[in-house]
Structure formats: structure tokens, C-alpha cells
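Taking the form predicted on its own, here's one chain by itself in C-alpha cells.
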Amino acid sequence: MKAVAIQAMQPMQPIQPIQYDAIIIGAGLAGCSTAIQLAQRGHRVLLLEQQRYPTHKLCGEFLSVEVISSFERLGILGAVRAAGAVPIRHASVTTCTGQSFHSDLPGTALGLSRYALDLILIQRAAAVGATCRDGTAVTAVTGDLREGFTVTTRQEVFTARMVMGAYGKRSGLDRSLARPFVQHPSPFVASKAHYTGIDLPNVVELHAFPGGYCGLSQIEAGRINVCWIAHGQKMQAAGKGDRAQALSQNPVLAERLASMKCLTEASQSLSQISFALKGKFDQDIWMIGDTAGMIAPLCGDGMAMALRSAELAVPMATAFLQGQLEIQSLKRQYSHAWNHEFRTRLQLGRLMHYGFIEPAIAQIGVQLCRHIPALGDALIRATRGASHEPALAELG
């Protein structure tokens, strides 16, 4: 049997008969999406979750406009409208010297916490069916797609015919795959807060700074979820060494921040954060959301895509498990789908963020999009699949 290590494991044979049908690791929108859609269609699923939910995340917690309509599908959209989601319909854009651009989005889009809103998917996963545990790390993977996988956790041992990788980022089991992203250090970091103190009704906004860039958006509860993203050495040196310091060099953003309180409970941090296209396969383990490819997030369509490979996986998944799709096929077929949705967006937005990044180019970019606003709307509406909105009216 071909093995697949995850902590220097040998190869090992299930231990006991195949428990399900798919494992799938991770609970953010991709796994729970996944989970629900296969237990709807009655096979057997487990979701692992190495967090206690409700958990805050490293997230602008911006869901673009497609999402209506994944949500509606998924049987959530009155918990999430119940959960106080702010509509979202335009867009504001601003740099270091005082330029801006202001723009309607493609639709609504709806800011929401994952505290909130990861807790809606598991407990919509566990009522469908799917055994949901959280507070459950995976330590070693083993086996491939032709004779099932064993996954073992520090408190048990499961066994499935398929794994899906949906835990994110950036994680431990990327290094232990020698996943090829993995031997490329990346030198953007992220960190993400909430906040108290303004009011940003129906917008927003994005501003740059010097390295990077910081997302400002309305969730429930009145809050404000802040989200920068720099490339760590040029925003040090814009700051020298003070990083508050280089995201006050744009003005609107200084000011944004000197008004508001910030609620420390939210806030989270990451390194090593990699746009680059990270495979759909690893030794047999099917990979989705940001754990096959993370769009960068100046365009703030990541959680629509993690949405949106779900879907694209779980027919193909539903075919090989019974029977009607062998394994090659499988892997050609959601590779085709997943380049022909994605490809595009991710290469589009690696452009525009590494542009952002520098203030000159950043200065350039919105006196364009200012001067021929069609330019600025054609961006928005390249860097997000296509928009579907069912039920608009009962988020206001």
C-alpha cells in the first residue's frame, strides 16, 4: 500500500474495517461545506477540527456577493442572517498620498466573524448526519486512494476511502507532506483584530501602506474587523521597526484607527502566508479551499472559493465512492475544473497584490480606476466567480 506520512509513520494497514466514507480535515467553510453536501447525499463523513469552536480566526471576514447563494444551498442562510451579517455594497479604496476610488460591488456581500459563522457550518454539518469533532488534531495520515486511509488523532484511530485536506493556510501536515510550497519561505505576515468605536455602514474599505495593505469591514454586533497584510521586511523598514507606525502612513487608515477601541479577545496572527498554486493532490489526499491555493486577500473572494471548491469536489466525490469514477479520472477531472474556475483569479490577484504592496504602483493603480471607473469595476468583477442572489431581500 502506498503511504503517505504526515510524522515520520510507517505504513500501516487499517486497523479495523472502513469506518466511512470520507475524513475530512479541517472545519472551516471548505470541510464543513464538503461535510454537509456529502452527508446530504448519505455517505458517511467525519469532520476534524484541531480547534475548540467557537474560535476566532485569521480572517477579513468579508464574504463576497457569490456566497448568497452557496449559503442558501447549504440550508444557513437564516442562521447567518440571525447572526446579525451586515450587508456590504460598495467598495472603497485609498493610498498613502490621499487617493481614492469608490466603487458599488457586483451584488451584496455580507461581513460576518468566523466565530460566528464557522459555528453555524459544524452545527448545520452535525444536523445532516456528519460526525463533527472539534478540539481534534491529526497527527499521522497513512494509505491512498486504491485501499483506503487510516488517519490517527492524539485520542483515536479512524479509517475512511477517501481524505480531504480543508484545514487552511498553512499548517504542520503541509511540511510533513513536503508539500513544494512548503521549501519556499514567504515573507507576508498577517494580522487580523476587532474593533469598536466607528460606524462603516454598507462598505468596504481597503487601504494601503507602505509593504502592504489593511481591510476594514462591518461584522455583527456593531464591530469592525481590521485585517492588514504586509510583506514583513519592507513594512519594518517603512516603519522602522514599528509596524503601527507603517500602516499610519496612510492617512484615512491613521485616522480609522486612532477612533477605534481594540477588542484584543479577536486577534490573531500568521507568518509564511504563500500565494503559490499548492497542488490538488498530495499522496492521494484530495485538497480543497485555501489548502489547494489561497487568492490573495486585496481581492476578498477567498471564503467564496472556499464555498465554490466545495462544490466543484463533491459530485466527483459522490461518483468515485460509488463506483462510477476510478482514481486517474477523479484527479484529472477535478484539476480541470478546479484551473478552469480558479487559475485565472489567483494569478490576476497575485498581480494586483504584489502591486499594491509598492505605494507608487499602488498610487498609479487607483488614479486609473479613479479616472476610468469601468477599469476599477472590471477588477472587482475578474477577481470573484459568478454572482447568484436568491434571497436578497431577507438580509436588507
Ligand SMILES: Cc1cc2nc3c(=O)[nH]c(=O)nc-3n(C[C@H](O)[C@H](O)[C@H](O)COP(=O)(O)OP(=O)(O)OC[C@H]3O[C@@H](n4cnc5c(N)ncnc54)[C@H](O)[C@@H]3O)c2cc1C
Contents of the next structure:
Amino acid sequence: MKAVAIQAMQPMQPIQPIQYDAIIIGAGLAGCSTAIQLAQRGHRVLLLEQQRYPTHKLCGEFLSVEVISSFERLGILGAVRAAGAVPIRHASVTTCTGQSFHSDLPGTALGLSRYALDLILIQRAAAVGATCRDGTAVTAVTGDLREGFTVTTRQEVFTARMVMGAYGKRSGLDRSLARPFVQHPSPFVASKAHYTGIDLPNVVELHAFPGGYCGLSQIEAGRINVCWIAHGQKMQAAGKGDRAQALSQNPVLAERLASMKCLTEASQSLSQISFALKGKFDQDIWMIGDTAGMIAPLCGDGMAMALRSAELAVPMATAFLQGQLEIQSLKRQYSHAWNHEFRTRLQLGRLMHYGFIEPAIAQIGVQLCRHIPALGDALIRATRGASHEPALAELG
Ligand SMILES: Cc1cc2nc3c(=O)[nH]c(=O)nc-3n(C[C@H](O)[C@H](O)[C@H](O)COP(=O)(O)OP(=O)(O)OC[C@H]3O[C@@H](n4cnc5c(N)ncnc54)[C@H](O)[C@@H]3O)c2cc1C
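With the form predicted on its own done, generate the form predicted together with the named molecule in the same format.
Below, the chain from earlier opens the complete complex, with every other chain and molecule after it.
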């Protein structure tokens, strides 16, 4: 892996009046793609990421069909291909009884680790002129869109005309902003790890177990990413306190897991995963990606949505920075565009998620899709955005 071409963490310094057009908190898909596009439009951008890159992140690592055109627009498709992204054209779903449904995806999706992808994205942001700092957690934000913002990290304080929250599904910042969803504990826990030992050419697999589901997706270097999400208590009850036993109640998944060897260096776990609807601006901070709302992982579309939400935000950000869009219109237009594009998809995804973790409902759902394959295909399409596939041939 190439060295990270971004600025290293600086020692503690006195406050400097550095003025940016935009400070973006979080260098995941939403944050990096916003930074790339704003920097390409000539804005002064600071991208702050709490983790040191490259790093493993909890994710199914299945990149939905729509991302290819986004990657091409961001200028990273070549780097994604060079990193060994694997084309995926089919989906296979199984229930706890081993009953299965197979479908063609509406185009070519990709499998690539977040370890590789997020590094490519942040390096691209740095290459097009954004100032990028990893190992730099934002601890506080004050100010507003009228007067500008002050952003505090453990090392330095920065100022900017706008701040974009791209810090993912949950962060300490949500609590300090008193965002309503953090008041409601979520029962969902998730875990992911990389495995070797089997080959899953061209297919993403989704296996239901009591209380949750587990995705298997091939990524670079012949690895399989195994990622599950579950209702913590239901999973505990199903496995009598043993998570592996809960997963193994699906015979297909049990067989897969028995045939593979876990590479523990990529293991990640997380709790409190919430699918609540969230504000698009909180205390004037502009929320993008999961920070504005997260789709259930069942849909495998969160990363594509994060990229798309950046594409919605960037032209409005430029108009605001150039004085062509006033604050209230900006908020109204973005919230309207976001709801128009994502709200129904999010609600459908949540409904499917809650159904799929209940073995009886998952069974009925898969049976229905077996009898009416068009229904399964329609659900797959309805939980993702429009795709333009200009460069599929490139990925073979
Ligand atoms: C179990 C599970 C499986 C999933 N599987 C898939 C899948 O297969 N396909 C798919 O498309 N989507 C999947 N998703 C969803 C997907 O991971 C997210 O939708 C996507 O990562 C959102 O991108 P983002 O840029 O909004 O946030 P993230 O990618 O989470 O990036 C946020 C960044 O902000 C940083 N950050 C947080 N707080 C701070 C701070 N205070 N200061 C600085 N930086 C900060 C974090 O370190 C992180 O790097 C899955 C989600 C879960 C929970």
C-alpha cells in the first residue's frame, strides 16, 4: 500500500486564523467526495478525519451499481480498478431453513475493502487541492452560516464559512449537538472481518439468521468480507449467548463459515446502529452521508447514497459561497432534494430490514420472490438510485 499523501498530525500550536470556505468533518465516502468536488471548483477545503489512514472500517464492502459512474466523475475509477476491486453481478439470498433466491443485479457492482477505498478517496482529495488531515478528531463546532464557524480539534482550531458533517452514523458530535436520535438507544449491533478459503465469483450473498443477517462479498486479493448486523437481544437468545451459534442456524452460512479462515486484523464491531431519520442541518452544520440518514445495510446502498448526497450538496454549497443562495433557501433546497431522492428508499429499506431479521417473515419473503422473481428484482431496484454505467467494460 502506498504511503498516505496527506498532512500528518501537527504538534499542539497556538490558534491560527486560517480561513477555509468549507471544513468537512469525516473522510468517508461523503466527506471525501464533497472535498474532491469543492476543491475542484476552486474552494478552499479542509477535510478532517479522526482515524489514521489507511484503516479498516465496519462495512459490508459491497459497492452498489451506481458507484461506478460516481467514481468516474471523481476521477478514481482507475485507482479503484488498480486496487483490485472485484466485479459482482448477482445476488443470492438465503433464509434460516436454507431456502434461497437468486437474482441478477441491475448492473455491475464492486467489492473493495474500505481499507483500500477510503485511502484512494482521501489521496484524491489531497491531489486536487483539499487540505486533508487524518488522526485529527473534531471535538467541537461553534458558529453559524451567517457569521462563520470555529472548529476545534485536539491539536488546532480552524475557521470556515461553512461546516459539513460527514462523520458517519454516530459520533460524539451528535451528542454535543443534542441531535434527537441519540436520545433513543438502538438495539442493533454489527461486526465484520475478512476471511480466506472460499471463492465467491461474481456474487454477493445475504444470509438471514434469527435476529439478523450476514453479507458475504468478495473483495481484493481473494478475500471475503463477512459482515453481519443483528438485534443484539434476539441474536443472544437465538444463540443461547453464543453469537457464532446464532449465525450457524442458517445452514448455508454455517457451511460457508466452516470452510473459511478469519483474518482477524480487519475485525470491527459496533453497537447503537440507528436507522432514525435525522436533521439535514443541525445548528447550521450541513449534514451529508450517514450523518443525514442511513439506509439499512440489507440494501447494500449506503456508500452509493453517501456519494450521491455529496453530489446533491456541492452545487448548492458553491452557490452559497458565491453569494447566489441565501441561508434559508439553501436549507430548504437541500432538505427537499435529499428527501426527494432518499426518503422513500430509506423507509423501504427499514421495512425490509425489520422483516428479514424475523425468520418467519424472511421465509415468506424469499418464497414470494422465488415464485415471482420480478418482485425480488423490483425490490433490489427500488432500494438503490439510478445508475449510469459509462465504464463497465473497463472493469470486465
Ligand atoms: C453492518 C453494516 C454493513 C454495511 N454494509 C454496506 C455495504 O455492503 N454497502 C454499502 O454501500 N453500505 C454499507 N453500509 C453502509 C455504509 O457503511 C455507510 O452508509 C457509508 O459508510 C456512509 O459513508 P459516510 O461517508 O457517510 O460515513 P463513514 O464512511 O462512516 O465516514 C465517516 C467518517 O467520519 C469520521 N469521524 C467520525 N467522527 C469524527 C470526528 N469527530 N472528527 C473527525 N472525523 C470523524 C469517521 O472516522 C469516518 O471515517 C453498511 C453499514 C453497516 C452498519
